[in-house]
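A lone chain, given as structure tokens: the form predicted alone.
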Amino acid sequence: MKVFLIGGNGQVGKHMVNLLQESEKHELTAMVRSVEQAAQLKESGVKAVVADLEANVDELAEVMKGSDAVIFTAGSGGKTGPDKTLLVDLDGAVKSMEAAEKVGANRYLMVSAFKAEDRESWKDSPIKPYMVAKHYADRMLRESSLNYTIFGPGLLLNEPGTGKIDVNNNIKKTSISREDVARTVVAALDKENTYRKTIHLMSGECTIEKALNQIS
């Protein structure tokens, strides 16, 4: 599979370089936003391009084409207003979709937020402004035509990864490791029982595989 990876230089996404790229299923294409971090990911050997989630679709699916599926684990970061986070996680991520529709990347891969969904849970939240963009981005892809799954992960952490996860969507919010949820989005891009679905994620007791095997 044809993967174009949206985030490749972020702190999950990068995880998922390194997957993708000792895989023999897929073969990646990085998406990054400067000059610098295609440099350095072209001298580990990785296919990267650079392009802008604030360019247009047109632009958006020029660097997409010829992808099977599309992950997009890009985001505005903590150290920019909600201006950003408006263009970016929301609008950047709705433009993405829309380039995907335009090339024939039916698969899309998102990384959102835990409960997302559910307004309710994140009414008094600190980042809303960003609970709010991940809402509607999910909600624009789940209306799309394409075959989706989204990502809810907790609380992210930089430790190594257990290769074990919870994906109970009656789970409460605790926290995972960026490295299982990068294992967890590769693992699923060719899990047809994962179409269309909003997977809640956490660390748990499962293996990745069995975890992705047992969602119906």
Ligand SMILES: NC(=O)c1ccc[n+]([C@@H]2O[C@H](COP(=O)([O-])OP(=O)(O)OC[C@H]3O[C@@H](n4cnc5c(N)ncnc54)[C@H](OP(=O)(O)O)[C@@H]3O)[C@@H](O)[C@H]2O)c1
Contents of the next structure:
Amino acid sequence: MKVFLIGGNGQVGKHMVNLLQESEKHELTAMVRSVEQAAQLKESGVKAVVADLEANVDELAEVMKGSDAVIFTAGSGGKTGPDKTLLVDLDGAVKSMEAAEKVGANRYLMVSAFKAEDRESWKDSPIKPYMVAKHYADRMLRESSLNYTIFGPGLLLNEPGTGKIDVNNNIKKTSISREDVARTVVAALDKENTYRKTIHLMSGECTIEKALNQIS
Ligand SMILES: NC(=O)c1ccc[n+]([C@@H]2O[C@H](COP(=O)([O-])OP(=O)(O)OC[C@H]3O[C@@H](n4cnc5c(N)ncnc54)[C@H](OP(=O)(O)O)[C@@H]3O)[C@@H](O)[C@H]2O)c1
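Okay, that is the form predicted alone; can I get the form predicted in complex with the ligand now?
What follows is the entire complex, opening with the chain shown before.
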């Protein structure tokens, strides 16, 4: 699959870049925000394009042309205000979905947040504006024509991955390593049983392959 990765310079994104570069099944284009980031990726043989989620849909579609699948793992981060939450995590994400539809990249994998679909679960959260942005971006994705998979991981950690996860009703933990999120999303790219599904995701006890294959 020709995979277009949005957030290629992010912490989860960097793990995905490595996995997709190593993969024999996929061909990667990583989207980053600066020419310096793109140059660094190109030095290690990664195809990189420079674009910003605050650009318009046509500009995003232009760089996405020829892709089969889009992975969204960008985010405005905790250090910016609610304006960027709205512009990047919500509108940026939705514009990337519209761009994907426009270029016929009909597979779309979203790194969302745990239970973003359940307002009651974050009604008193200190990061409520972020959860609102994720909630509505995911809703737009469900209403799109795309073969989406929405991943809802808990707290993301920088510890090494274990390759073991739990999903949905099997979840016991509240966090997961960024490396395992990356592995799970990349492994799901061509799993049709994960199309049009929302998957809650935490560190756990099951191999990624087995956990994903059990999704129905
Ligand atoms: N932190 C958590 O515990 C948590 C929990 C659940 C879900 N998530 C979600 O998981 C995903 C990955 O998280 P992470 O920790 O890897 O995030 P991260 O390290 O902050 O990476 C986010 C990436 O998004 C890029 N970005 C920001 N604004 C952009 C824009 N306008 N246009 C294009 N790219 C832009 C950043 O670019 P630069 O490198 O240029 O800054 C960065 O590379 C995000 O969607 C996040 O919301 C996080």
